[in-house]
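This document starts with one chain, in the form predicted alone, laid out as structure tokens.
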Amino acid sequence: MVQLTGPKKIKCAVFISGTGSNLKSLIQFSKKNNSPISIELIISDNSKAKGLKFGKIFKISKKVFNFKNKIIAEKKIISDLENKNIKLICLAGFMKILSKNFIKNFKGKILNIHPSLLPKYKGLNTHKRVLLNNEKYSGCTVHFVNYRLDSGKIILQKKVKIRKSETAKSLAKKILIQEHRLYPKAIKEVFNL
């Protein structure tokens, strides 16, 4: 009889469009014994996404989809997710909005990380908008994805103090460090660990 070590991990896909720094931190988290996930697939809408290199480095299969025809792209992605028995999607800087149909057809959980304290500052250019409004704090939020942009149920948030001399770039950097810590915590929260 074959002895399985540790609990069976939930198969996860990570969707990226850019550098993949959250992807990298999620891969490192997935390698830990106490992590509930194993990352089986990296999906991107951008063939030049720097984060795709982590597929090669960590030997995780990766696929790039052209979103010119969103309906076709999403159908193909759903089929790939089903083939790999993926039960969790982590959006990590994925710059396309998934359709209602996609969300309905994916039979698992979809999480997203957003660089603001939702429900404030949904959408793009969050750091710039936060600074223009002279906010004292910003941060990041991990939430479930629903049919409305950045509006799903919040799982966890982390607050960051804004310095007087803060720029959008320095704030983005500061928040990204917290994102890398928050996403794994939120995943554990989702699976009650």
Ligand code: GRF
Second form
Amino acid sequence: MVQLTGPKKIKCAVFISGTGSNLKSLIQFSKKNNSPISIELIISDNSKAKGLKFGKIFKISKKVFNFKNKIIAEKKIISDLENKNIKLICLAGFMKILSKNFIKNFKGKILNIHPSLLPKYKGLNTHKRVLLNNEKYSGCTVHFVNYRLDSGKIILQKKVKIRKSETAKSLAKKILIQEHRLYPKAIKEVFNL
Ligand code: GRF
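If the structure you just shared is the form predicted alone, then what does the corresponding form predicted together with this ligand look like?
First the chain shown before, then all remaining chains and molecules of the complex.
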């Protein structure tokens, strides 16, 4: 568990691959007085990730790494994270699977958000699978990252009801709104706030 020591905010890096709407909500949260984190670095595996624009807008350093060679990419990332004294990593729509070695380096300090009620529907195409199974509810989960995909200890979840006319698109939209609220709440929970 991450310990909050002294009045200073914990330095955090957010990893993204796409739109970055969760990144935006985390940045807004980090700027509040009662937030335990400050976001110091945005990392992406995708130079075209739309969310990278938030680096410019909010004046936060951003870096893109080519994951074709994952070992090299992760080595560079670890060194950047150490140089910036990053103590918490938030994965927010980051589409690469981090290696065991990377996770070991930041054990208990990596969080992820997943758009389902874990342990159900780990992995990709969540909403489509949920609808195919005629589920009545879905939702989102913030959890610690361990060595198995979407399987670490759950911090918080939010349930949403599925309408009869729901499509994968409408469900994704509905859940994303809840994700933006859940991630900051889960971070507070991690710091016992
Ligand atoms: C979110 O639904 C997140 O749960 C999933 O990917 C999506 C990312 O959205 N892992 P955004 O990039 O934060 O807008």
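Residue numbers count along the first chain shown, from 1. Superpose the two forms; the largest set of C-alphas matching within 1.5 Å is the rigid core. Predicted, not measured: the structure shown is a model, and the values here were computed from it.
Query raised in the report: Under a superposition restricted to the rigid core, does Lys104 display a Cα displacement of 2 angstroms or more between the two forms?
Result: No, Lys104 moves less than 2 Å.
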